[in-house]
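So this first bit is one chain, no partners, the form predicted alone, shown in structure tokens.
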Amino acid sequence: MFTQFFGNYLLNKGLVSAENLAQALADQKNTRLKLGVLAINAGFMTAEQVDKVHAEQQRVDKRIGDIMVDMGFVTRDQIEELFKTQPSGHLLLGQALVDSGVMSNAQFEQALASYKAENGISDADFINIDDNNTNKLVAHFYKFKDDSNVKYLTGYLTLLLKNLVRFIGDDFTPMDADYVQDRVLSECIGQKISGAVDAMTVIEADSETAVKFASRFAKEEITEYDDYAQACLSEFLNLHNGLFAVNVSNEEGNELSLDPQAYYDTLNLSELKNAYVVPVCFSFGTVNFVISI
């Protein structure tokens, strides 16, 4: 989660664009990591050290770990332990940004070692997914007007950001909720929630993002944004939201029920209460979610 969450940050900082954001996370499938990036990460070398390596690379015909060793900046010890480092998706995010020239090392380094220390984060976190962290991380980053539902709307998007990954793929980046009350949504799937918490949650994606989003879904290719393209995401909506009902009666002892899922052609927002609309822009286009307490 953290990793997806660096994307949003990188973002905001106005260090990348919406559009290299996107391009990036769609070439981290083809991405090799490199040395430099990783021993940056492991706080091994500077970026300034991976420059003058990568500079020495062009001169002498020798693999980079040789020439880090070589130029003193890393012991071979510590070359082996890169060697074994998994690739971590904010690594790979760095590493396309990197090689398609929109961040230098030194920009990444610097990115990454902000990101970490403004949102308190260790290494051991882009790997090991800790919902107390998780949870306080959703919170930092999206800003809720309505403070007595906190909690329930952190809640659904955390389980909603893990669900993402599990069942579409990591190749996303949230971006921040918009606390909206005019806005009119086409082609939609909602799904009524009540109980202990009473709530309207909607997906919403232009048809091509919506096919792609439910094709990875169902795991199958879908050409069209027919009633079966419908159904999947309809689903997704469902599955997530039978979780979230879950969860609340496992941690409250209080009972939700779902009503069923509807196919809305037009739906305004401004017939709901305190509605966040929260964009998560994935390698193939950006899906809306949005949930109103």
Contents of the next structure:
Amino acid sequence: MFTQFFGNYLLNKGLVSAENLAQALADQKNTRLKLGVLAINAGFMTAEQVDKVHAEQQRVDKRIGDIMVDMGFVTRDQIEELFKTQPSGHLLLGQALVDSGVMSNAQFEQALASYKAENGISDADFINIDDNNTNKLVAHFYKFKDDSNVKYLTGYLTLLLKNLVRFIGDDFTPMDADYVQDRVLSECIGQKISGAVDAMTVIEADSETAVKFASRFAKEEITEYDDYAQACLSEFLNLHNGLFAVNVSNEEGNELSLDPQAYYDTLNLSELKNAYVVPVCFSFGTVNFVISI
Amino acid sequence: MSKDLKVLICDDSALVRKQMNKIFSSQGISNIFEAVDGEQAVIKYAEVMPDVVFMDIVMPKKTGVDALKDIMSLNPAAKVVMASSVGTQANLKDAIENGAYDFIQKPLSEDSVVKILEKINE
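I've shown you the form predicted alone. Could you give me the structure of the form predicted in complex with its partner chain?
Let's see the whole complex now, leading with the same chain.
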């Protein structure tokens, strides 16, 4: 989940454009991590040292790891450790941005350090990603106007992001939750939740994005925004809401029930109470989720 | 696996019906029937008398649990497997108390569906 929030951070700080970020998210699957980015991430080398190594590599015919050791920046053991690093998402995203020239090594190093500092994330947290620090990260990221339902809103959105990674893909950036009272959504699918918490949930996207989202969820090629594509979006919402109800039932012993999903030609958010629009920018387009409690 | 099994899929999602159809076909089952809501599920059950029913819970017109009750009153030996994303404690309890044969938590996996079919064949 760090990847997704790191992408948002880069965008909000103006370090990358939305287009560059979408391209890097699409490219990261084919990106190979290089030792320079790994060494910066591990804190073994500074960006300046990595640039010096790259300059030296132009001059001598040696492997980059050997040059790093020869120049005294890292030890052989550290190189071995870097080779064992798992290709975690934020690194692939950073590497894709460095490879395409959008960011320099120095900018990546600075952004990573600032991101960790601003979010109170230690290096250990960064390596050992688990459910607890994912929840912490989500709670820190989303800001809500009214505190009374923060627990449910945070729980809902944490699970949403996990389900997006699980069922759609990790090439997205979550955007800030927007408290909206006067927006009209068109061609969207909604589902009511009732019980311990009464909520309205919605998924909305333009038809081209909806078709791509549906294709990924159904794991098949869908080419038109027809009833079947709508059924796929609708089932994603139902599946996510169902899993949310299971979490609430298991963790709190509170029961939630779901209404069947409904298709809306238009849906005026002013009719809903405390509606938050939560855009999620995938490499193929933006999908809006609405949660109103 | 008996290829003569008659299976009824009750789910309002065209995607889920398609996915389940694919799983049953891969097991050589061809007697597959479908219903798109709870009301249709009960009508179709009475018409087809399938060996096993896979029933969603959140559906229009009649919930899966209400359809289960109606089917069990038609045939107390009916094998109705609830297949839902809403596997809450209340829904599990409701399903068991009303005679459900089993419960599958969505997202569906081929393994979980095949295991149920094997159990029915035993």
